[in-house]
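Only one chain comes next, encoded as structure tokens, the form predicted on its own.
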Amino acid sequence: MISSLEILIPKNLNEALSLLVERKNNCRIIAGGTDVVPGLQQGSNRFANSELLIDINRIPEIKSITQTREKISIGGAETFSDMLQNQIVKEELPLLWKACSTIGSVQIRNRATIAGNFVNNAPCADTVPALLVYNATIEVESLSSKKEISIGEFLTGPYKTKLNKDEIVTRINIPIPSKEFRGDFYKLGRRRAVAISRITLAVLTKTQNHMIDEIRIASGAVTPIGIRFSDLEKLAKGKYADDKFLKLLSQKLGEQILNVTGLRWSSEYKLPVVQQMFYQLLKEIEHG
């Protein structure tokens, strides 16, 4: 049961940021509400002492998707349905588009927002691996400052980020990938639909005559937070992408995940699945 809460709906970004300064000790940002509302209903410690909700869903400054020659900029309050219907995202950022399509149900996608997905920084946040391999940066604003940092730097630990109480994630900026890149996104849940992720993988590769010029690898759910595997990326650079090397790279991914997470009760089944799915992704990308 949710206790009585005050809800304010600012008309613009400046008004929302001013409210955060005035009421920062007891307020919480809400956009789609698909995380905050269930958390309040369940009495989650993450939402303890919340007395005020600031609804930013109607702020126009954080509700658009634009493209320049260098980048695509996505407003933090864009819903997953908005993104799935957007041709820029579908054509230029297919891994992110696919990740968005796997999230929840239609009803959830109609409400949930891209910034809400990673500001919460749950291990199962589906968009994070795709944003990591796309080298996304995050614009964060307060009443007194504006900064831009990489998503990898922004995410610090399970349910933890560098977002301060007086700040809002306003935009996600993604450099437009070269057409030479090919990639894919994979999600495994406990059922086919409306499932929380157990494993997510995102891979982008650029090859020439089967030689790997560049590869970007990121995981989610199977690691405490979404991460890039920079050591594997360096190992693969300049290598010939034959079956033997792809199997070796898949084996190394399992070892890297084990180093990050330590041995868990789920390792026995998760690691072989991750390794096999990573291998299959690489094969399909290389020969697809």
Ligand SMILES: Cc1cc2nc3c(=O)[nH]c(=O)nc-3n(C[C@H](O)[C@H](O)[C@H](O)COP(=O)(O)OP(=O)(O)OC[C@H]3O[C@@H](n4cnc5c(N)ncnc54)[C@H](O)[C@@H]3O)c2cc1C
Second form
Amino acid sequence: MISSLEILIPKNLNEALSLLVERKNNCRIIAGGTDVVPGLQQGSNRFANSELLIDINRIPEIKSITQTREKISIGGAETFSDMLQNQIVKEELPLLWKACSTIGSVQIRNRATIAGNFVNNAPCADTVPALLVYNATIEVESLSSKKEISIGEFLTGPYKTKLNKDEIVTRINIPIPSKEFRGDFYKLGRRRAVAISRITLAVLTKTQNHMIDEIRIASGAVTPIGIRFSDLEKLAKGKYADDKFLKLLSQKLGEQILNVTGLRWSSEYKLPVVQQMFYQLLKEIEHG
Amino acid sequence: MNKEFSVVGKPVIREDGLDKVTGRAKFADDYKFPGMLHAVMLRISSAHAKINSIDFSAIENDESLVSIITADDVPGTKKVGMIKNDQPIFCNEKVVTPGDVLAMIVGESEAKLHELVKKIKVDFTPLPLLTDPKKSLETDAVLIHPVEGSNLIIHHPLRKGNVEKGFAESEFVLEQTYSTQLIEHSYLEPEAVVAIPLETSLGVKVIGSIQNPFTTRRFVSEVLNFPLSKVRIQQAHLGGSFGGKDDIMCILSARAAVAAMKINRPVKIRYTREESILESYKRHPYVLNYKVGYNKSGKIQAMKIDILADGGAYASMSPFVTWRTVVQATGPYEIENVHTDVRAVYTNNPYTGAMRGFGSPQPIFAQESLMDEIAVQLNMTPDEIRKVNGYKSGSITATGQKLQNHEVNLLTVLETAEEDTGFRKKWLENKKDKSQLIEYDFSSPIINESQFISPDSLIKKGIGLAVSFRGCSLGAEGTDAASAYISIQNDGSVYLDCGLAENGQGLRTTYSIIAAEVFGISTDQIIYLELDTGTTPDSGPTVASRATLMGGGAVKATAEILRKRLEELIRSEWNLKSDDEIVFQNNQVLITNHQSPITFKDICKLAYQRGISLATIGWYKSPSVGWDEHVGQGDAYFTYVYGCQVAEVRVNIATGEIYVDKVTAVHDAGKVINMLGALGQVYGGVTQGAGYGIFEEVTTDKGFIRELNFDQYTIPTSKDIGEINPIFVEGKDIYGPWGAKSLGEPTLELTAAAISNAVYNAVGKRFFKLPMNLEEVLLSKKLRPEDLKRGSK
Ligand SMILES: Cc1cc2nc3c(=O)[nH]c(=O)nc-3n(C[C@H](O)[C@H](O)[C@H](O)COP(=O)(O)OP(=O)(O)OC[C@H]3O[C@@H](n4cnc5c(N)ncnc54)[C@H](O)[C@@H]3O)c2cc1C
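Alternate state requested, the form predicted in complex with this ligand (shown: the form predicted on its own):
Below: every chain and molecule of the assembly, starting with the one above.
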């Protein structure tokens, strides 16, 4: 049960950042509220002491998608529905677009935002693997500072990030990937909509005559937070992408995940499945 | 003048549709009254404990508290129940399952009460836990209700012929064990009820999300020690029930009424989803042992069945749920020798009771799996084995009943489904000789190179079917009659009411169609009245797919009484000859060889002027049935319906996902009254049945439920089920309005079994435990988290 709360709706970024400073002890940013509201309702510790919600949905500075020659910049408060309708995202960032399309349901996607997803940073946050393989950087602002760090660095642990109490994620910047990259995003849930991910995978590869020039691999839900597998990426560089190697790479992914998580109640299912489905994904990308 | 139906069988939009989609319909929680208070429940974190004392001192003087309600405040019966009175309104002596409520605190602010309730100190002594129903009947098992003397809730034996002889004469004998899981009804609207004290002489009124107002009235009157007439129950719009808003709503209504009468102010109880799942009853998990003897021809000689149902902490509807099981456990197959035992037992698990299907989905999963297994062994197709054994007109059931007075359409529905889907050809094409699933060895979690699945063999297709017969209405469970009230106004508009309560399935629309057909008027001329036990006659509960059959029968009978009065008036007014026919059609009355038509309105006005009463109550009573409980023999139900569903699936052998691409649902429900309502029943029932087959399971850890909300308890979404193709075979019957019978439960009971058979066809491996979730398909077992924490792992 949610006890009574104050909600303020700042009209611009400055107003919001000032509020964060003035009321820093008991306030919390709310965007779509799709993590905050269930969290409050369940009485989750993470949301305890929230007496004031700062609704950031009406701040124009953090609500647009723009493209320059090198990068695409997405406002932190963009909803998934808006992103799905955006041609730039659809054409240039197909993995992120696909990840957004698998989130919740239409109703959830109409409210839920991209920054909300990775600031909450659940193990199963679906945009994270895609943002990781696209080498996204996060722009964070407070009244007194402005910084930009890579998504991998920003996410520090399950439900933990480098965000300070007085900061807002204003933009997500993604370098436009070269056209030579091919890839895919994969999500497994217990059903086909409104499903908490059991496994997510994102892969981008650049090959020349079946030789792996570059590969970027990230997972979610099978690891405590979404991560890149740089060891595997190094191992694969320059290798011939034949069936034998793709199987080996899949087994290595299984080993890495096992190293990170140890054996859990769900490993007996998830480990073989992640190897199989990573292999499927690699085969599919190879065949285009 | 041979008259076609004018509204019966046509698609009619439900009368409350517009109000529901525009948000105007009032559900229980929408009712608010001046001075209304809220009540919040006190529970402890134990599944089995003796309560030593409850210390309210920390909250007693708090200004947000208006009253504390305990067992001491209950003026009448302190323990209630659908069949056995074993469930306390407030548990002051012990708790036997985590949903149990010890006391209730009442005040103006629900939020404050939720804070206060945490400060109450309960001193309790934990008792030994019993959570495995297989141990309930062991001699040293702890007794859940010591006064009952045993943990056995009920035992239904059935003996027909001589099974030992049958097995001896069989060429093959097969034995298998199946199990089904605990599941939640998942009605969209959680429980809500408000009790309002009336003027002193009138008693109490209760408005709520109530499935069965008359059962609720009985509970409330027993608990308050009031005569039935001093308890008025009004049903609010119901946001789903599926059999789940019966006992729980009776008990919540009684609690609210006790508080309202004590404090003399309206008191509301409303549950969060978590509380709803925690306390409300569920569908019984079953363990089913089947032994079957048969010959090369496929003919079954003998069947021995032993079924154990987990009744959980209270008896609730267990005796009746398991009774349907004992009647239908063989499936729709004529078998000479049958020996069945069905038992329900107490445990400390969440209690189980009525849920759509009511003791049939469990044995159908077992018996239809078994039939397919026999077919494969004998090199027959699934339809062939069923044709050898399936009921035909005049067949004798396991209870010794001869099937007559209705079209025994089992083979018709089977053949219709088969033709529509091209079943046999697809089944033979998909058939696998051995399991396509990979056997992983978990001691080495990294898979072998040879175990990788090549992309072109990732997805396997399968088709499967299941058939059933189902007894309509209550059968030998109890009295079976219903009544309706109709009052025609002098302008020809009509008030209609029936004692069977709308459960969201659209029965009011069905009843309006029936009355409209009899009067030859359009359905918009009919206003359906609110059900209020103060004015509506008792018609028993809305259960057992009996509403169209029994309530519909009552509406038709009532309308016919009034039509007869109008006919008599017309005959005398216009001096008709006895063979002159009168037809009510298009809001008019037509008379053979006679003047121009008269409007229905004018006839009603005339009746009014002549002083003829156009209001009446009519009845429909079932024919008698019979039952000998010692041997399980008798005419269990007065009529039956038949169904066949075919599921077409794809299975991903890397992930264990089952994609349900298409379900063809062929049902003989008798005459279809509202085509839209009937289609709705099939779409909903199939989806719910698929959820039972592959997604849903309430799991417990020491009696505590893990899945307390829909983030963890996964019911299917519209994206999870592909095409659903309903086909109606309208068999003739002498009962029900124009032979309309039952559809609600038949649509749900078959789907899991059909999917399971389709999965076997796809991957060559049979599953014996529902649900066939990801882990079950891939590893043939369930995996459970170690704790009750939420979130994905
Ligand atoms: C039914 C349902 C289904 C769901 N399905 C999925 C799914 O399939 N996949 C998935 O990944 N998630 C899913 N979610 C979770 C949730 O929808 C997502 O994580 C979503 O992206 C959260 O965004 P939001 O805008 O609603 O965040 P909010 O709940 O508003 O906020 C989440 C957190 O982020 C902070 N925050 C939000 N915006 C900013 C910002 N700009 N700067 C700094 N801090 C900020 C908030 O303070 C809070 O701590 C589901 C949730 C529900 C209720």
